[in-house]
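The form predicted on its own is given below as one chain in structure tokens.
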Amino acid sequence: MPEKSLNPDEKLQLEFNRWATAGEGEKMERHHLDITEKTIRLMDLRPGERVLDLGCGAGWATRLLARLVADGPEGFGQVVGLDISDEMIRSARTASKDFENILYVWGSAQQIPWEENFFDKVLSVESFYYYPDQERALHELFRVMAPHGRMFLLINLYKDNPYSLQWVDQLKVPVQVRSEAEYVELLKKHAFENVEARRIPDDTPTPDDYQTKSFRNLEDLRAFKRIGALLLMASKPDLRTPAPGYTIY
């Protein structure tokens, strides 16, 4: 099928399948580990919890989560990794064979193939700004989260970090570019509570001989890391979402 006739999700799938083939999924761990570990510490994960890793890529963050919610007095926790790229999912499954509490699912954030009111926590690392319809994605997240569930969206590309905007023209798929204030308003619009935004700087050293194609120079990269990623945190209210009037999966 010609690329121009693909729908937005199919274009994302094609592009991230290319990334998977090029080994980019595994490289993401090196690029995002510092800010992800800081975010995971804020998640207050407990054994027995059910967690969604939205836009899981090659599954490196999924495995971090799985270790923290594994067997404990509260039960055996489960982590579901969801990605639009079937090639990323294939890589993630291969790398996670030793984990009994991980399930990887191929699907879209705009129609999450899971039941209502299930996940205690949601983590999304560096994927939310790729979603063609962020409003629809938030509707779906609200649906699959348990009452009082907590959501953590980590976003490196946003208006308040001007250095990140250097990527926009380099990416081969459209991206959503919003400010912190716009994101906070968007989450509140979708009935999330306790909405909070904070910056998560990346403290990983940047060597003087580091080669970057994403930034004009190393000083821009270092400034980007100092400003940090935008972390959006929010809760689902104490209510259960009814099943939708359409088939999820």
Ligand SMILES: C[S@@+](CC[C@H](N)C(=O)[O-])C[C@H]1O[C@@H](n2cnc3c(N)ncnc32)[C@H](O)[C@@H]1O
Contents of the next structure:
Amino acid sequence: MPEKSLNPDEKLQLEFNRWATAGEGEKMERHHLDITEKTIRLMDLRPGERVLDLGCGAGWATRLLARLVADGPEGFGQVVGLDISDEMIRSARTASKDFENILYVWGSAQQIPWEENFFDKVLSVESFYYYPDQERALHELFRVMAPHGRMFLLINLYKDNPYSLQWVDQLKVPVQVRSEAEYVELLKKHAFENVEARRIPDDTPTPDDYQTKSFRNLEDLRAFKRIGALLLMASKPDLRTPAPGYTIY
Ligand SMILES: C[S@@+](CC[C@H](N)C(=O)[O-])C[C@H]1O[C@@H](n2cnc3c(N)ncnc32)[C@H](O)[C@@H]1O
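The block above covers the form predicted on its own; next, return the form predicted together with the ligand.
Time for the whole complex; same chain goes first.
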């Protein structure tokens, strides 16, 4: 099928399949590990919890989560890694053969193939700004999260980090560019509560001989890391009266 006639999710699948085939899935661990570890500390994960890793890529963060929730007095925790790229899912499965508590699923954030009220925590690393319909994805997240469940969306490309905007024209798929304030409003509009935003700087050093294709120069890269990623945190309320448009199952 010609690329032009693909729908937005199919275009994302095709592009991220290319990334996966080029080995980019595994390489992203190096770039995202520092900010992800800081976020995971904030997630306060407990053994027995059910976690969704949305846009899991090659699954390195999924495995970090799986170790933390695996086994404990609260039961056997499970992690679901979901991604639009079937090639990413294939690599993630291959690298996670030793884990009994991970399930990788191929699907879209805009139609999460899972039951309602299930996940205690959601992590999404560097994926949310690719979603063509972020409102639809938020609706889906709200649906699959358990009452009192909490989500953590880590976003590197956003208006308040001007250095990140250099990528917009380099990427081969369209992206959503919003500010922290716009994202906070969006989450509140979707009935999430305890909405918080934080900056998560990347404290890894950038060596002077580091080669970058994504930034004009190393000073821009360092400034980008200093400002850091935007972390959005929000909870699903324990709804007794559903918000307009939501059903309690
Ligand atoms: C920049 S990569 C980050 C991957 C991984 N979280 C990491 O940090 O290594 C973005 C990921 O989001 C996935 N993605 C993009 N759009 C998606 C969508 N609509 N639904 C689910 N996953 C999506 C891509 O396939 C890709 O694996």
